[in-house]
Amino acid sequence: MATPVTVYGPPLSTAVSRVLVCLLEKDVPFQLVPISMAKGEHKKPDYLKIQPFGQVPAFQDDEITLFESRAICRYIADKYPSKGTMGLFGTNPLVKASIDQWLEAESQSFNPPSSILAFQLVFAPRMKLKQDKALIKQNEAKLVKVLDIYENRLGESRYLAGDEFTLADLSHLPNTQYLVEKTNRAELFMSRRNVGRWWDEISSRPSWKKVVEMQNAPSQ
């Protein structure tokens, strides 16, 4: 039986559960190995080996070792292409061309604003830190731009990159999860009738939900 891949870090960690959510979509086991942040593990000598940046996530397949985790979601998808969900990353050029490029999107443009109003609202009350609040400010006005940008792409295909569930789309979930259900800014998307119908369905998906229960459990 082949070793199980191991992703390092928890499961609240955006990044992290990125990576989770695709090994999910792609049934490919395994191991995950919780790395607190809040104690300095990702600090130590051992783990910098294979996170040079300390940070999380870090992945280990075999010998491979990767980080960044849209890096590692592409190199999951690419390696299975027949496990699980089909075409996550495409099948052809064209098509991984226009999942790369709302990939870019949501690194570029969505991650910056929505990372920010996450920690900001989410996590700065729970490390009783003073939110900055011209800069929830600042940041939501950036966000609002690009969801209208969502909106009207949503408006002509199902999902981001066309008609098929895709990294793309995979990728907005972890930080769209935490405005939504986490914060009283669910409005942003909610209010749009196709980004709201597009949340609805991607954050519907099993391999999500699963990836919600890992990261509400008692454990984290």
Given for the second form:
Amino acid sequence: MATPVTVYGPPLSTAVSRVLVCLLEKDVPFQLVPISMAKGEHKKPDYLKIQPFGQVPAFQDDEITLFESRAICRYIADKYPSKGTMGLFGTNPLVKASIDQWLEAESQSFNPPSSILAFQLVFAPRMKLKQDKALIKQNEAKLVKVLDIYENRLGESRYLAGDEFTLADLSHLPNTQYLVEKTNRAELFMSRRNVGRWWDEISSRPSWKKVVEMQNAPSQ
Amino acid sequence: MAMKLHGLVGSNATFRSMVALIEKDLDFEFVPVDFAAREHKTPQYLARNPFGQVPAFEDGDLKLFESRAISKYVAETYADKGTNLTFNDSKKLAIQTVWMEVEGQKFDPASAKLVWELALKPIFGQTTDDLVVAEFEQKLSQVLDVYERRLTESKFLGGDKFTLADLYHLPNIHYLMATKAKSLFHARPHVGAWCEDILSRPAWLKVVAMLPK
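Alternate state requested, the form predicted together with its partner chain (shown: the form predicted on its own):
Full assembly next; the chain just shown is listed first.
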């Protein structure tokens, strides 16, 4: 059996969970090394050597050390094209271009407002921080505009980049999970017919269910 | 049919794709989008870029949006033309991809805000918000500290040659070099030298020649 790859960071982290679901989709065995943010482990010199911004995740296999969840996902999808879900990064250059396009849309348009909302609505209360109502309102308005665009797109094709599940859809799982399951803003997604249908499909993939199990495990 | 890039002269994102096309010596037509006439919100344009933003790109039947995806497509599809903007070796490519993500996730959020406050607001007759500038100069400084360390170990951000990882940075750095924020780059010797190097590339000079004097 191949040596498991290593992922550093807690499964509750949206960026860590993005990498975990990709590894599960590709059937790549991994070990998870916990990094206690509460104890400041992510800012210690040994960790900064592998992730110079002091964030999670970091990733190591027998050849390389990487960071940035979307870069790690691209690496995994490229390195194991025939394992697990095969079309994750496309099987030809034109499909790959479409996947890259929607990965960038996730990165540039979906991630900023959905991250801020997830932090304000889910993490701030847990950390006993005061919520910023103006910031919530502003980012909800931004997210609504993005979801309207997704609603149109997902009326034209089953998944964002085409008719197959790809990295572009996968990349949306972490933030959406929090907003749909842990806030009262689920209707942003579920009131839109195509977006709701897409969310139901991608979130019920066995790989994502496994990640959610890891997030809900009591030992953290 | 020649490639087409729909965009706006001076737009960071438009220039990010345009410079890749020029680095690759590719034949393309630049099609200006008329923002004053709200062309970017017309159904015809939204069919090219559903976010109503620039740029949008066509290569035959292929249509793409998102400047970084366009540059990446061009770099990969026409790898053997002009400058090779990407590594062939899979490990080197993985490292290059890390720093491409760093640009999008760390550098751009910090620097784009400063470009707006320091370079663009004055042009539009709006007032710079000094508190926002202070906040984002702090954020950018933290990113550039990491870049300084990286560039002591590596000639370019993505590895030992100029790649997309460096190219993605060109528009924002160009604008900030004409503002007080340039001191953030010059205060860090390796970052300063890297900026001078990439900004002086002939392809980038061709892009900035399009800007009004």
